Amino acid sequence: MLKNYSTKPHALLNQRISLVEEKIDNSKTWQSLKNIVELYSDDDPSGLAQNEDFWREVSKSYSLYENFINLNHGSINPMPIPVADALMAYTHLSNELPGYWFFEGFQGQKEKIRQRLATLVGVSVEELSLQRNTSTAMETVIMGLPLNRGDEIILSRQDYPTLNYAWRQREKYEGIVLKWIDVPMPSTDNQKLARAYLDVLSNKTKVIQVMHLFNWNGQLMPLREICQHLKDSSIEILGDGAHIPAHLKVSVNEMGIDYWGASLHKWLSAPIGTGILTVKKDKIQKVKPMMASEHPDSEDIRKFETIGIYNSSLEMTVHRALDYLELLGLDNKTSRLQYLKNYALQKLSEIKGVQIHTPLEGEFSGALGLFSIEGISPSEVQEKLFKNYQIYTVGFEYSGLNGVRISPNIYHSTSDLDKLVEAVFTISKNK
């Protein structure tokens, strides 16, 4: 066992990591960001959301390719400069003595990261596992839940493809039954959204899988209401929270979600290859790890992290991503993201032939928006925006959701979105 080879921390190595972290803290970009945030610290989030001067200064903490407007942050967020600098610093440090830092040097920091993330999403530290992304987190549960032939799973045709592939694999080889629904979205009727799942319950239903926020159009789902309806039943809720951390406030335990996966390379802007899985403490033992663990029936959430050697510098950098979020303020960030998305969609809605497929109300949507142009395929609109106007978006046709997705970030200006609106107007006019 690796623990038999443990080495006590060395004073020189402790000093080494302290020097690296001090260098990260003292970087010019980090100090400038702290100064600008302090200057506007008394501003209300709703007012600050529209303060272009403030966000112009914040944008200086990003390294951006000015020739393109990136409106696809729903897939992957870029790391701010302080976070990217931290990744490089931890990578260089790790490379000096790789075995030590992986097996011992970073382990204490890993537990601190676990605690900070648990606080962010509202679970116990003993209910949060560090993962590579949402898919690996969710599939750990999908593949690890004990199910029998004939057990029913409720899920939607609009759920993320890799998750549906996993359920279909269990259906093919184990004989579970998948009950498919279509989510009636966009919608501002929580009861209607919840009933889509609850109306198909049966005495064989074991699990309901729900997208916390749909990646296609930003529709926010009433997970709290669904969980509340099922609180006295044995039916379990698996929530796909890919887009939630550092985007919207959440308390997973308070909502009553049994299993919940999320990515950190999206709105937290942590390195690619970082994510989390939360599992209610009393359910950890029964879930089988996807990768073999010494004690697969353990009640320790860490059993889901036995994936062999991996890049531990990525996890260390999550610290700086959390620092960045805490400095900026989640309320400020959420307000800015909502403001920019709504700014774009409202202006797009005024163009003849353009349809909006995302609710504007914050209670029902996040920072992602979906629109379409009558008579032009989404892929064609995406191509024209990218090729002719250097605007990067995502166009798709998937299970009744057809359109072009935009997902602006905090560093965008309203003038960036005006360029999108002008481009869409021209494309629509010349179709």
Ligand SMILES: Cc1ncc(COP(=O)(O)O)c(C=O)c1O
The other form holds:
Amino acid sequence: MLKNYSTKPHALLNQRISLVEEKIDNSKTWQSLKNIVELYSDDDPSGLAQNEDFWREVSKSYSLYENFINLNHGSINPMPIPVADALMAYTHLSNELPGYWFFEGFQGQKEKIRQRLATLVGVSVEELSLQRNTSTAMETVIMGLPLNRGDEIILSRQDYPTLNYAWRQREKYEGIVLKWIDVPMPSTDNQKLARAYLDVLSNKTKVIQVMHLFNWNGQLMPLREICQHLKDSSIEILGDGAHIPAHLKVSVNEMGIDYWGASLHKWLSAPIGTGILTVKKDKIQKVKPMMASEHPDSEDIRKFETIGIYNSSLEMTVHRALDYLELLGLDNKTSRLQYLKNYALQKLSEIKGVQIHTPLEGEFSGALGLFSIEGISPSEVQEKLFKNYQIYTVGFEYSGLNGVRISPNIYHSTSDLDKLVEAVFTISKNK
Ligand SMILES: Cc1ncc(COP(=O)(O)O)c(C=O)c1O
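Alright, leaving the form predicted alone aside, put up the form predicted in complex with the ligand.
Whole complex next, starting from this chain.
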């Protein structure tokens, strides 16, 4: 915070925000979603995952452009209508008295959001910092850890680029040593995945960076096993949880992860520009904030949030994204996402010349799948899908992972995925 105003809350302004909240609560889309969830409340998640009627009703809480099939939710998720409407409502409210709402009116909500998010990911409220995205969260740790020339960091060539840029900067200017590995994926062998990191440990290793779930192909990593192996050592684990919140159940502290970053504009469907950083309580003090704080060596997690004025309506809306998730149920959402991804991958795997680079088992992957077609480049497949079939995917060749990534969302129907399968069949036949 730049300022510590101490204006007393004003009754009129309290009334004003209550009115706005009430309007959000009573919106038609919330109400119809509540009704449909109530109607199916006795169904178990695996049965519900396959119930197209239920998900068709859920899809009405999103505003979708019917001419395109968006199979890229690995980058950003859209907000459901009631969440997007809430963002508009908070933006209009903030606009009425911007200084008041930023410095005071919305501040009380910030601690409640911190608490709800801490509960969602399994850390204490004093271990969670609100950030803009995974990159700022992870880079806060990467740039802020006290390291000396010659200290070794283990990371993989398949890790997310922005994080690797940060490590390379420290390598360039401070002489830390980066030990690069290749993750042997796709894999359903947790020991083999963990060994890729553990086999290169040395007495100079200080940190291991692990993607909790790889964005390229949805591979889920055995972070728990890696942490367990290192629990009696001084080596620290930095986990990239970009894709985890509101996608998979997680308990960061129970797993033993020291530092963990995640984006909320991915599977939580919160506004773009929201994310979190978690730091184990006894490690907060030693991490230097990336943006200067009044007390850089404080043990208060809030020291990572001194960033000047920003759009606090985004933060306020995180509440509403959490409301949406709670209403739908994380187990229901996870099951539906896994079901859709596997539905598509299984059918794609039956096409001659198509290879799948993602494990189908939920224990080893999330809702992202990677496939390739023999004899045709991923970017060409992506372009054909986009141009000729209005299907939006991501094609890439990155550190040995080459293919087209699909990441469906809960509002897709299996017939959307049938259209993808048909398109891939035609592309592979005519190559
Ligand atoms: C695995 C992974 N890590 C980090 C990031 C960076 O996230 P953001 O762009 O929200 O900072 C992404 C973004 O796609 C990602 O997939």
